[in-house]
Amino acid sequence: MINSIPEMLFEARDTAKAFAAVQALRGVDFQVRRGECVGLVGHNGAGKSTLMNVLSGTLAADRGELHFAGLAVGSGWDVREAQRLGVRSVYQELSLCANLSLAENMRIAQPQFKGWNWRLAAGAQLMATLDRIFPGHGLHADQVVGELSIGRRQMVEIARAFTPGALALEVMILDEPTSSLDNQAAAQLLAYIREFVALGKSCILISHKLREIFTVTDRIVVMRDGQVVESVLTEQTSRDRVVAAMGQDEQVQENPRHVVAQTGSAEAPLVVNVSSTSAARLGVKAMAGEVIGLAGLAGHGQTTLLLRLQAGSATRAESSVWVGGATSFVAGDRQTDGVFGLWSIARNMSVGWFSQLCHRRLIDLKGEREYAEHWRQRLGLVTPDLDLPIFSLSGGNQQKVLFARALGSSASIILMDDPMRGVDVGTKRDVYALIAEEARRGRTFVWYTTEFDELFHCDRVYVFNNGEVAGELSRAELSEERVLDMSFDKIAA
């Protein structure tokens, strides 16, 4: 008679990790069964990236046990030893050599590819993942990873974790995979999730889009400072009672319609006018106290929009750009783009505001502190002290630091790379609701986006396509298919 509950594949016990006086871990009981996707939730700075690197080997526990297979692994367990077994992950950052090829960083992984044409052989077999992954995805494999954008790295790293090797490969720790997919590789990634586990496979997957939790998952464990607070089969389950376990009681709304600026008004001046190559084609315009959201595939031109704004604030150089006034910058992409690693995290937020702390040529650092405490209370930015470095705070706060900067500087004008990414739902509420109160009192935001729900923020909408502007849309005639047309049909001559 086959036993109808799984075979227990993966287990923590009393797991307990410190990082100084930050304590991430405190007791953790985890366990996850052979063929189950498990999903793990918790607002930023709860413990859940934290504990996938013990239970993948890049951090050793302070206490506790781990369990594969029903046999204790000892204090011999690191990444070596997890990979051996068949433990695999794929990080928040990024992990991919931006200077070597796809094929380079896939040898990197698999070190069996040897002899003179291991570079085909290594990149036949990052095209095959990425083939049953993500069809259509347009990568070779001799492209270098820094011409990519985040968004196709992100594809590489996952299809690089997912390719078969010399070792096996029994379980997949997915920490947000998808904070950097457009919608449809987003969608194509969860339903390979799905075909993975129906092999007898497990899964863990972190991520803030509780959608997809719920979409994907067969059982969702809930962290909330440094402990596992609730354990329940997703079907036995709510988005609001995993809300509220999370320690957000109030209801997030999927679908938010903030009035947010009256378009077209007399009052609200232009100021972003982005003219386009060809009289048939539309460009772009911002007026003041705009929203204006970006859309389509990644790597489709909105991140190089974003790029040239930032620029024609600076030089007044591009004769088709024209910006009417300074300009921040929230990255998405933030170890590349944003933090500035050998700073403590209250300096990460200040050098977007020393035009305003400067008083004879001098940094005021009593005000510093205290601006620096103020955002830091706005955006609830967990940690114990703003003098620690960036590296100590987690992803999502990394890019609550981002927004403070940004939204702390006296610029009228907000660019947003796709910025929300690794952000719990508490904070992006917190931070939607800051948009709003900012374009409000007439500041301009205009904002790339991969997550469909948050166009809703905007007040008009730009979609692209290979480049160009294919389409605009009001907050009313906003609906994701429409997105999703404009995002594929050719471009009209």
Given for the second form:
Amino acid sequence: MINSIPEMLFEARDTAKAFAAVQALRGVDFQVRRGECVGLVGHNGAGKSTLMNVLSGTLAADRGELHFAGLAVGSGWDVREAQRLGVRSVYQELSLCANLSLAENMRIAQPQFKGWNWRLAAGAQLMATLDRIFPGHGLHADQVVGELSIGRRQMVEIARAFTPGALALEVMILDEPTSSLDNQAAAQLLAYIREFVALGKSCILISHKLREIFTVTDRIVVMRDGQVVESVLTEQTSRDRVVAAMGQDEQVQENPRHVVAQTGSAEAPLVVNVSSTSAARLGVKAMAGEVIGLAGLAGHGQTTLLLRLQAGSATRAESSVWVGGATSFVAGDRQTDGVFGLWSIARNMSVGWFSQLCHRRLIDLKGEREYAEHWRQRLGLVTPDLDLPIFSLSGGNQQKVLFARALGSSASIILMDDPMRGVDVGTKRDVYALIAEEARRGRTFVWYTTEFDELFHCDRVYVFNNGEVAGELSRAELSEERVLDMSFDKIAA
Amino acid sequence: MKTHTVSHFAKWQRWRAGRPWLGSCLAAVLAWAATVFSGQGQGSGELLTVALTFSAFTVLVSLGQMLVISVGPGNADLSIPSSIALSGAVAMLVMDGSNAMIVPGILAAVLVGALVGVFNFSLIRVLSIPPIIATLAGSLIVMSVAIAIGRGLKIKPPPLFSDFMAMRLFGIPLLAVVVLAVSIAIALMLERTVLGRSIEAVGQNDRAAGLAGMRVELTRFWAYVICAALAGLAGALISGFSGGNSLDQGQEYILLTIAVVVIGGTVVSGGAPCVPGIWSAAMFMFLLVAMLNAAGAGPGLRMLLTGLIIIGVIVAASSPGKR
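Since the structure above is the form predicted on its own, I would like to see how the form predicted together with its partner chain looks, so please show that one next.
Below is the entire complex, every chain and molecule, led by the chain shown above.
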């Protein structure tokens, strides 16, 4: 801090917003100073995303005042006005056009690129930002977004927002920016955020990963039930205190290293067997009741393996893939792979349960309702009514619905595609417990994750590199260094 | 605990969003009332009976179109007129004026329709031609088959079949009762069978549907086959109703079915079919023409007004529920 108190840049006072029956914000006061990085934490449905939508102008608040750079902004506050003054956002749900190239997506965000060679200019600008934030990203300006993995798309989305242009850039709002990034890219982004605020710019970071919040922010704001319950300098607080303020779970998460439940016994039958195409590489095997982790950098073949297993259980599509049981898939990229937008919450769950719900080829509607209610309680879904549309839920709660869909099915093998994106700490712990319990009953989990700590919930871990298994680690052998080592090792023995 | 105060407006909005057929239903009632009050001799009851008879055919084919449109963006069956022409000819040939052959004739018509559906889907899937082109091009082939086997002759239906088509139960056409039964079966299929749920899921997000374990292409296959089979049934019934088959007996059903599906509140981009809306929209489309006729509008003005009113109904029906 250079001169006493830094200038106040952006302030919301007594902001309230309701969606039909759901009161998302109940009179929130929130401030960002110049050159400050504010971390915003809270459980799913606490109102974080709604507050950011109000600040960035995509939602109009029902009540409250906004002040930007000392001036009150009135009812005319909308996306255009917010962008003109320099408020930019990277949302949890990605906003790139899948059918366009990187350069074209850049042009959409910043219309100043004109003339016959606008593609080159836009592409060069975007590439420059990508190089600065994510050195070694391996992307090209003429790649089409739809062909990129979700992690790469997230990198483009972030770089696009950080690219300076004709409009000012004062505040960057990052809503779960690292949820789809692997550890390396996440670390690069966090380092860049510090550079960014050092230039006198401001940043609001929403994340469920408290480690990130504590590494990068100057101040932490905790939200609960649509209200700000705490705002404190990062150096004056602790992880325990923040978790306590978030509510719901007072005790700190136990270190997963001490989880004992060793389940997969040697005699358990084999349920998954994928043989590798080249003799030098390892195949993937899973026994009944095992929790198998898939690690490595994002986009190195983990999701592909899950899709091959899913296809392999329905039809014997490939000779090298053998799956001995029904599978159910938990999508991590929930907009493309998971959610049915026109359906209610209950229908989005029951779509995975048809084999249990059918009596004489007809779906039992009463059973469907009761079962959905059962899972609502089991996962603590925050909603007044299961008949509301799925998009009335916050991102994390939508993810819970996808868990209910898979775990409530009769499938003996559950495939999880980095499913904890945007899920809060409390829910994560509940889901970890649920996974352990189901594994004890003989269910098998194949779990791709980009969060290193989650690998400690797995019995065995396969590390991926360039579409192949580069190594296998038991829980006892697991360490971040070894996983990283295998992820980068080009020629594994 | 939180207390939620639900405003009456929000409640009304939700009630309204769950009933996408409301707009077309209201429009049908208005068109009926306007025709009756214009006082062109016909009684209100008689008008309704006639409307039910003609709408029943429209409903039968539109239900199939609804299923096809619901399996995802770009899906539509434009071969319906050809299926109706071919199945009408086949039904009349099989029945050959004999009362004993009515049931085999109808079954043959449905089977021919289903085969057209299989043909359509194989063009779409195997040759990966966009559905609109595939069904349109396929319909030319189907129509030429209809010409070849019918040789342009009009074969009379068996007398009993004609009587059935004209029969009324307490003033309600038997035909309408049959089509109502088919509608209920389709609604039940959509709400309570895996195929029905798959149709909705595939139409909303085929990738997610596949990952949730649904058979995406099989679902689409059944939508096209059911659609064409219903057109086949309609072909037989229309021939029986109008005293024999003809090649152009299904001509109006391309645009009419699509208009009925859309006005009836089915989501055009797929995933949300609406069976009651098919009935109200089909009634509306018939009553609209009746109303304009009663008002003495000439053909030019009638087409102009029909176009404008359809646009108006779609705009009025879609605006409140929009996100």
